[in-house]
Amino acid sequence: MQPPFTHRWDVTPAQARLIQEAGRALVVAEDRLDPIGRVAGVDVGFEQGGAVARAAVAVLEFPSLAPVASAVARRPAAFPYVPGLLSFREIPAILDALERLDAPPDLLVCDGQGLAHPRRFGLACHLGVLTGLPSLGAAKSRLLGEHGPLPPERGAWAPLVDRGETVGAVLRTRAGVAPLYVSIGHRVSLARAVGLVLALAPRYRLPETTRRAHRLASGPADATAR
DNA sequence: GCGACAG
DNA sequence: ATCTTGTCGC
């Protein structure tokens, strides 16, 4: 089984960093996955100026990418946004949404960093260790690390390096659009993570999936109000 | 001290 | 993340 990893969520920033230091030892940074039948895209964000944390999860069959389930959850944010401590705002809402899914996923594709994090324990690692599920980070922007020039064509990638350590990859999922920052979450290697994100990229994009998950979960009243 | 800083 | 104006390229 998974090593147990539970902790409080009503913590100070200093306590949150200590929890991250403890959690990083539990991250499995290599491929330990079964065949993937369903992938969950996990998008996070906030509402009401940061007072409410929101999570939207869409489950797709893999590799067909046919949608099979979705859920959204909102929670009063018990933690401010602090760079490096995003999990403590968002993961409670994510866990709520995951519990409501009809079809459990085999992989979590997270909207945020994994190992590409100051303490090597970004949201993707944290969620992976908590659930025991394979996970990876696919962030829309950079938290830390440097990289060389990125060729313009789809599939091009460059290592993301922090303090002399490769912590992720910058991946061009489409020509002419901003790259994604891919990193290991849990039980997935970086090479596999890059390959998976590329396989999802043609029809799966985080912002679109978020809107779709909201529409599916909030019903026609909300959908027509937009 | 100054700038950077997932969502 | 979200909002708004100005600019560039197809």
Contents of the next structure:
Amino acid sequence: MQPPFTHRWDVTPAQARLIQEAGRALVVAEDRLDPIGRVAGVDVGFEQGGAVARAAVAVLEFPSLAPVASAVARRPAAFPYVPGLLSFREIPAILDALERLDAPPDLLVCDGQGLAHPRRFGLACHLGVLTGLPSLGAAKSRLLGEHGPLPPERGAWAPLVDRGETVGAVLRTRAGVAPLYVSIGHRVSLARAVGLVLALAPRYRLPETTRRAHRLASGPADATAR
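Output the form predicted on its own next; the form predicted in complex with the DNA has already been displayed.
Below you will find a single chain and nothing else.
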């Protein structure tokens, strides 16, 4: 059994990059997940001018997408805002929120990158390897990579390629609407990740998991979660 991946959080940006380099070797890029009954969306907002991270987890039943649980946690954002290292700023609060759930979800859907990251260890990879849970990233914008033409219909997708490596997929979740950038996090293949994101986004551009988590992470400061 793979030992858990752990590290300190009070690190410098240079140390954080070394942690990413070590962590990427532990990413499992194939399907190693049980039947999915509960899917969790995770998102992070910031309060007090960016000083406090507010992490939200919204758990939906799958495939019905009925809400079943949620949690919110706040923690000082100790790590600075550094592009490419955002997981060090956000994950401590996300872990706090996950601990407040009665049971772990079967899949984590992150509003951010996974393998489609300069060091192939974005937030979805980092969170998946830390928790051991299957995970994927479904980002609203592209961090890196290039892709070919994308047809306008829902379900169309094209490989996202960086330096000759396929690091994700550019996926159209609504016809004629800007695509999402899907990448694996941990224990989920890219083809499965694309199919799951489509199943989680039956009506809107964003997955329902992301939409619900975002409302919790960015809502009124006194919002509560069950």
